[in-house]
Every structure is written in C-alpha cells, then in structure tokens.
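Given next, in structure tokens, is a single chain: the form predicted alone.
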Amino acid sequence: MEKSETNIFFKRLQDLLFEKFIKGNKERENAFKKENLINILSPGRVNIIGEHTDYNLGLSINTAINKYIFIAGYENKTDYVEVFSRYLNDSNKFSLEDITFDKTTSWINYIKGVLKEYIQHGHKIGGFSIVVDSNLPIGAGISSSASLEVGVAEFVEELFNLKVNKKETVKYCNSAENNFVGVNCGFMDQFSVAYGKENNVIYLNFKDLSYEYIPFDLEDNLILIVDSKEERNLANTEYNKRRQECNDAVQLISKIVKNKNIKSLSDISLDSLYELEDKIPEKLFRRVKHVVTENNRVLLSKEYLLKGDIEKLGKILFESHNSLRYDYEVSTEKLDYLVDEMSKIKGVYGVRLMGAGFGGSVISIVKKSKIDSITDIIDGKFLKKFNVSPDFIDCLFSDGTRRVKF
C-alpha cells in the first residue's frame, strides 16, 4: 500500500475522531493536539501453507499482507473506552471497570477481550477514544479479527507506554479470542499480524513459537485471494469440533502406542501415521492424517521456497486443499469450485482454501501479467453457477503491526 494512501486513511480518521469525540466539548477541544494522536497500521495475514496445524502444535508458513486495519486515537482522561468504526458505521462505549461480553455487538468483543488481558496481567490502562477503518475485508479468511486485536494491543502499549514483549502481545491477543470471544484459534493469526516482514514469509513452529524469516520476493507474481462471499462465524461452526476431535485423537493414540510423549498430533511422524489406520476410528484417522501430512507439506514448501521453486510450491497448495477437502472436511462446494476452476487456468501456480474453512476464501499464487484474465474467467463462471460474484484481493507481503508517525 502506498504511503500517500495510508496518509489519506489516517487524515480521514483524525478528522472523524475530532467530529465524533471532541467537537462541542470545550475541555477536549482545548486539550486536543494532533501530535498527541496514536496512529496504528495493522495488517491482515495470509497462510501460505499449514492449515489447522497451529492448535495441533505443528508448522506453518505465513505472513502479513498489505491490507490493513487503521486505528487513530488518544487518551480521553476518563475510565471509559469510546470506539467508532467507520468501516461498520457503528459506535460503542464501555467502562474499563466492567468489561463484559456484548451479545449484540460482536466486533467490540475483540477490543474488550484484549483490554481485559492487559488489565488482568497488571498493566495500567486508562480511558481512550479511537476510530477504526479498514480496507481488510471481514470474513474473508485473512484475519480481520487478529488484525484488530493486535492493532488495539499496539495502540494501548504506545498510548500508555507499556513494556510488553512482542510474544506476550501475541499471547494476550490469542487468549482474548480464545477466552473472551470464544473462538479456540491457535497462535498463527496473531503471530503473523505482529511479526510480518515485507518480502518475507514466516516459517513458524507452534510448539515453542520459534520462527525464521524466509525471503520470498514475489517478483512477477502476486498473491490472489478470492473471497467466495460465503460467510462463516468461527465460533458457531464446526471449527471447535475439529479441535476437540484432534484432542480426542491425541489421547487415544498415546494410549494405543503407550507413549506419554505424544501430546499433540504433531508428535506423530509420517512413518508411524499409517500404522494407526486400523487402530482408531476412521474419522479420527482422517483428521490425524491431514495434520501429519500438512506438517510434511510445510517442510517441503520451506525447501521449495529456499530454492525459489514456485511451481513445486504451487503443487503443494493443491495437495493441501485436497487434504482439507477430504480428510479434514472443512471445505464447501463454492471453495472446491474455485480451486477446481482456477487449476485449469494458465498463470495459476496453486490454489487452496485458506483459514478455517466452512466458507471464506481461497489463496492462490498467480502470474501478475495474467491477473485480469484469471479474475475475468473466474468471475464469469462463479456468477453463472452461484448467482453471486466473488471478491478478488491481490496483495503483497507487509511488515507487521506498527505505529505510524507523520
């Protein structure tokens, strides 16, 4: 995203902040100085490979992208938090003394949950007013929730000069989504948003959150996200059920092989996988198979990235989708259609569903010169079959959440 475009977003937010929270209040008008504003740029994320491996303590390759949530705000010297979302055209106000789950306004819970984590960990936070905007689509599988969480976390750390290690920030935001919002997600989304690096992807081991950057200059290619427009609400889908199935499988397998060191599905090797096929229920075996083979696909992808072999990386994406489709059973008719049809088009290296599944988007790596023909073909076919046009989001890799100063 161009710097000038970023500046336009923040200028608009600053004007909106004044209009919503300061104008007409003499005390606030007298105290208001633009240089005291905190401006935060928080990216979305893509997961190149390694789906549903995070909560199974496995591997993934992911990164932040140049689509963002924008936050601008200031300390309001009260014990209240005031929020206006330009993107949703909605506002909310709550007391820091009584942070409770809001059953009617779901988006505010991501902010509330993060603040509750900081307070519970002994950090002193006062009242503030913020406005939020976004060019990051909600529900498309590119982590608008994690972007908002990490963005708010960065905002309060900057505003109140909190000394928090970046990994702790990730853990606070993940706990907020797990324990306050009620979505049992792993660490990948928040980690990618916080640790993104331009022209690099992150090879991440969820067992200990160790990571390394792998250079990945897309050069003549792009990441193309295709949003199926099939909405999903992770807290109300079978996502949590998949997590439970994985936990059940771990307990069962550790008893069968009499090995207490098996604490996650990622402790099971590719070699030992098929020895379990007749020993556990067929559905659980397929769940295990996806996780174990997906970890192996991440290792292969790392190798291909280091060699610069984008064609082999693309084939891995197709293999990942088939595993998610048949073994993990998180795909849908629309997502399968997008993958199947895109696989026929020249200039497409690889495609797979991205995120938890049950709707949302597919991720693909495509030739930049072919982007218009790819989108035209898919738009026409998808519209004809499903009577709705998908959204197309082309993106590059970005640095992680950060404060922007003018």
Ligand code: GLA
Contents of the next structure:
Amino acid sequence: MEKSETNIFFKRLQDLLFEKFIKGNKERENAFKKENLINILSPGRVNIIGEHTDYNLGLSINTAINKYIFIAGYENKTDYVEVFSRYLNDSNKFSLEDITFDKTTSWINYIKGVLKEYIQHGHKIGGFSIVVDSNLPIGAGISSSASLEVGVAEFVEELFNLKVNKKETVKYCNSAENNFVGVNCGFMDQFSVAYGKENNVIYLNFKDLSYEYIPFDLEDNLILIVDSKEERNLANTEYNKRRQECNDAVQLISKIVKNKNIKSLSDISLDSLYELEDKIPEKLFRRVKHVVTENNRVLLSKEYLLKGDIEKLGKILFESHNSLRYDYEVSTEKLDYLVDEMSKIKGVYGVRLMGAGFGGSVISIVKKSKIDSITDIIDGKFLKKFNVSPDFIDCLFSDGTRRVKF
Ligand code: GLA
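Structure of the form predicted in complex with the named molecule, please, following the form predicted alone?
Below is the entire complex, every chain and molecule, led by the chain shown above.
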C-alpha cells in the first residue's frame, strides 16, 4: 500500500476522532493537540506453508501483508475506553475498572481481552479514545482479529510508554484470544502480524518461538488470496477437535514407543512416521501424518526459498493442500474446487487452503502479468458452480504492526 494511501486513511480517522470524541466538549477541545495522537498501522497475515503446526509445536513460514487495520487515538484522561469503528460503523464504551466479555458485540472483545492482559500483568493503562478503520476483510482468514489485537497492544504501549518486548506482546495477544475471546488458536497469527518484514517471510519454530527472516522478493509474482466467502461455521469446534486428536495421538504414541521425549507431534521424525501406521487408529495416523509431513514441507520450502526456486515451492503448496484435504480433513468442496481449478491455469505456481480451513480462503503464488486472466477464469467458474463470486485479494509482504508518525 502506498504511503499516500495510508496517509489518507489516517487523515480521515483523525477527523473522525475529533468529530466523535472531541467536538462540542470544551475541555477536550482545549486540551486537544494533534501531536498527542497515536497512529497505528497493523497488518493482516498470510501463511505460506505450515498449517496446523503451531499448536503442535512445529514449523511454519508466514508473514504480514500490506492490508491493514488503522487505529488513531489519544489519552482521554478518564477511566474508560471509547471506540468507534468506521469499518463496522459501530461504537462502544467500557470502563477499565470492569472489563467483561460482551456477548452482543463480538469485535470489542479483542480490544477488551488485550487490555485485560496488560492490566493483569501490572501495566498502568488509563482511558483513551480510538477510531478504527480497515482495508483488511473480516472473516477471510487473513487474521483481522490478530491484527486488531496487536494493533491495540502497540497503541497502549506507545500511549502509556509501556516497556514490553515484542514476544511478550505476542503472548499477551494470544492469551487474550485464548482466554478472553475464547478461541483456542496457536501463536502463528499474532506472531506474523507483529514480526512481519517487507520482502521477507518468517521461518518460525513454535517450540520456542525462535525465528529467522528469509528474503522472498516476489519480483514478477504476487500472493493472491481467494476468499471462497464460505463461512467458517465449523471452524471453532472442528479446530478444537483436531487439537484434541493431536493431544490424544501424542499420549498414545509416547506410550507405544516408550519414549518420554515425544511431547508433541513435532517430535516425531519423518523416518519413524510409517512405523506407527499399523499401531494407532487409522484416522489418528492420518492426523499425525499431516503434521509430520507438513513440518517436512516447511523445511523443504525454506530450502527452495533460499534458492529462489518458486516452481518447487509452488508444488509443495499443492502437496500441503492434499494433506490438509485427505489426512487432516479440514478442507471443503469450495476450497478444493478453487485449488483444483487454479492448478489448471498457466501462471499459477501453487495453491492451498490457508488458516484453519472449513471455509475461508486459499493462498496462491501467481505471476503478476496473469492476474487478470486468473481472476476472470476463476470468478466465472466459481460463480457458475456455487452461485457466489469469490473475493480476490492480491498482496505483498509487509512490516509488522507499527506506529506511524507524520
Ligand atoms: C488458525 C489459527 C492459527 C493456526 C491455523 C492453522 O488460523 O488461528 O493459530 O492454528 O488456524 O494453521
């Protein structure tokens, strides 16, 4: 996204902030100084490869993208938080003394959950007013929730001068999502949003959150996300089921092989995988197989990225999709259709479902010059088959959540 476009978003937000929270209140009008405003740009994320590996303490290659949530705000010297979302055309207000889960307005819980984490960890936070906007579609599987969480975290860190290192920020935001919002996700989303780097991807090991940046200059290519618009209804329940199956498999396997060092599925090597095949139930074996082979695909992808071999990387994306489809069973008819049809088009290197699955989006790496023909073909076919047009989001890799100064 161009700098000038970002500036337009922030300029509009600042006017809105004045309009919503300051205008007409003499005390606030007198105290208001533009230089006290904090502007935060918080990206969405893509996962290149390594799906359902984060909660299995495995590997993935992910990063932030140039689609953002924008936050502008200031300290209002009260003990409450006021929020207006331009994107949702909705507002909310709550006291910092009494942060409780809101059953009727789901989006506010991401903000509340993050603030609660900071307060519980002893950080001093006062009241503030913010306005939020976005060009990051909600529900498309590119982590608008993690983007909002890390954005709000960065906002309060800047506003109240909190000394928190980035890994802690990620942990607070992840804990907010797990414990306050009630979604049992792993670390991938918040990590990519916080740590993204332009023209790079993050090779991340979830065992200890160690990471490396790998340069990935897309050059003549683009990342194309295709949102099937299929609602991820089952996402929460089926996601938790997969997590449970993985835990069950770890228990069972560590007993069978009498190895206490197997603490997660990522402790199982590719070589020893097939020895388990007739020792554990068939479905459980397929779950294990996905995780073990997916970790291996991440390792191979890292090699291909370092060599700049985009063709091989693309092939691995297809393999990942098949594993998610047949072994992990998190795909849907619509996602499979997108992958199958896109695989037939020239200029598409690789495609796979991205995120939890059960609806949402696929990620693909495509030739920039072919983007119009790819979107035309897929739009036509998908519309004809499912009576709905998918959304196409092309993007580049971006820096992580940050404060923007003018
Ligand atoms: C969702 C979760 C992530 C991760 C993916 C699957 O996006 O939020 O933590 O588990 O699913 O890779």
